[in-house]
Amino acid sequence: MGVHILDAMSREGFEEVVALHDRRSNLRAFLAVHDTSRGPAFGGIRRWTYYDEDQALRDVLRLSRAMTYKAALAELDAGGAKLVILDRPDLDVDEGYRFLGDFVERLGGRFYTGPDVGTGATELACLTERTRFATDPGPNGPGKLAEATVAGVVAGMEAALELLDGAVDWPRRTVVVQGLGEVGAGVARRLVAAGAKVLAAELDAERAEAVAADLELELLDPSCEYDPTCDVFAPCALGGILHDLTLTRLHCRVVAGGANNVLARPLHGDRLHERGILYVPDFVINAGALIRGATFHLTGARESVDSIGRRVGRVAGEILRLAAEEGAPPARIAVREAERRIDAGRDSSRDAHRGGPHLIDR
């Protein structure tokens, strides 16, 4: 079944969703802008193979709300969007990401873009000869992005342990790292130089070899990657990986990691809750990035990884405590609180447009 874009966009307040198409590059794309109540709307590039239009479609909406509540508990001037690009074999990915630049730059400011799966450096370089609106991965930009999440993950993780246990106390603990990508890897340095025992799967053979002989991580087979018994399992990779099949095959007691969107659907988050498992949500735990982004493009400041790891840590903790006191799944108190501040925000944002009268020069 499609989806019902209009119904989609009322029901889950969404501002606007573009469907892209360039001739020269044969690009096809979407984007989704779901909030910019509180500030600009923030949210990167993800290049896939997606299945159909439909899919895409299904996941530029459930990714650029996210950002939206990622920015709001993050407590930055902004809002939350996405673009999503249809990978195919005709793509001229250049010319392509030249033609968005254009588009971006056209926004005025109300979208800022960067990373994401499938855009690394060379792909915003061409973004960035176009538009003043993405982030810049050299010196003149905000600083490497993939460190800031990977600390606000590691302060999730240790908020986590901290009210399971009242210590980290990584020497003793065991966690399972799902993917070797750039947060992956880098999640899984942090806790090895902390004395953790890792666990890894990565899919690229090649990657996990180099990664694990870097680290001295004992590697799992991905099809079993479930399956051990860990204080934490950390999904670095893509979102959508806990569901009816993967949650039975769990035996760790924390969820925690980079990913987004780990749950296939919200109530997956209800019964990692009802199996005594503590789930940070993703959006609190992998915001630093994004903390690090919108706050060098709103303010020009560049914020360093150890005050973003305080800030994420931070946040995690309270959504956590708030969960543990009302005996509720920590995604659910995620997303009340986040749709409490949006709320805010757009009421303010209602107050200042009444404020006086407004004048137009015909």
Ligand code: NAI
Contents of the next structure:
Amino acid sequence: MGVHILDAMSREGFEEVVALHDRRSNLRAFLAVHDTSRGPAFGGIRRWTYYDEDQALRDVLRLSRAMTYKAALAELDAGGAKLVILDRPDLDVDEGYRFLGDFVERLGGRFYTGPDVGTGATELACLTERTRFATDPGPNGPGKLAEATVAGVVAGMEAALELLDGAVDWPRRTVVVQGLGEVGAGVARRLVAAGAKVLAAELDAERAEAVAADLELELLDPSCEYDPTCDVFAPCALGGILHDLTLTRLHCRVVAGGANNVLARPLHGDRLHERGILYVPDFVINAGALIRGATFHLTGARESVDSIGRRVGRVAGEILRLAAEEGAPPARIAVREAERRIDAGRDSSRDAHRGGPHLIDR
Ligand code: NAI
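Can you swap the form predicted on its own for the form predicted in complex with this ligand?
Zooming out: every chain and molecule, the one shown earlier first.
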């Protein structure tokens, strides 16, 4: 069944959804701005071969709302958005990104954008030809986005282990890392250096061999990646991987990784909780790149990767402690806490409007 877009927007508080088409490049895309009550909306551009428009629309809505939650819990003066491109063979990629650069520039700083799946340095360079409001992949940009994510993911794992056992103690831990891309390989590298035993699965065989040889870690066949007994299962590949079929295969104590939208549906967070597996919510643990990028765009400062790690670890620890005190699934608590902060932002932006015209340029 198709998405009833206005119903979905009013139910979940979206501000704006824009459909974009460019005749010249054949670009087709959706922008969703979920919430700007705490500040301008941040979100990368995902370029993906979607099955149909409906799937793309669902993805952009889900991802943009998660960005708002991520920004709120990281205490950034920022909101959430996302742009998805429906990738097709007839798309002129460079021209399409230039078109998007012009579009983002016209929004005047209400929306800042950057990398995501399908948008790397080449695509960002086309965007930054046309707009000030996109991440510069070169030395003038924030840099170290994936490193910031990695530091947060490891700190989030440590917060979970501290809560369970009162100590991190990496040398006696086993971690399964799913996906050895930028984030997964970075997480594996840090854990190996800390003395943990790391097992990893990667679909791209060449990449898997290269990372495994470099880090001396043990490779798993991707068809068995959910099965090993371990302390932490770290999803660092795609979203939607925890569902009825995979959940029952897990033999871990903690799920904590960099991927966005790990749970196929919210109820799968409840299922993990019922099975006694501690889930560190994705939008809490993978906020590192957003913190680094948004802080740079909003203040010009490059917050250090270590400081970002500590910040993510502290928030993850708070959410997990609250969840433990209430005996509730951490994903539910994280959503509640994020919504509380967003509501407070809405109240204060309403108060600002009541005070007469204001000069904040969003
Ligand atoms: P990437 O594209 O560099 O790496 C993902 C890797 O996962 C690829 O090498 C792919 O072959 C592999 N893969 C896909 N499905 C797999 C499976 N079932 N089993 C094993 N390997 C599989 O992406 P990156 O940048 O490392 O990001 C990973 C995840 O983290 C994505 O979901 C991304 O949205 C999310 N994320 C990344 C951030 C960043 O700073 N790069 C920030 C926040 C979230």
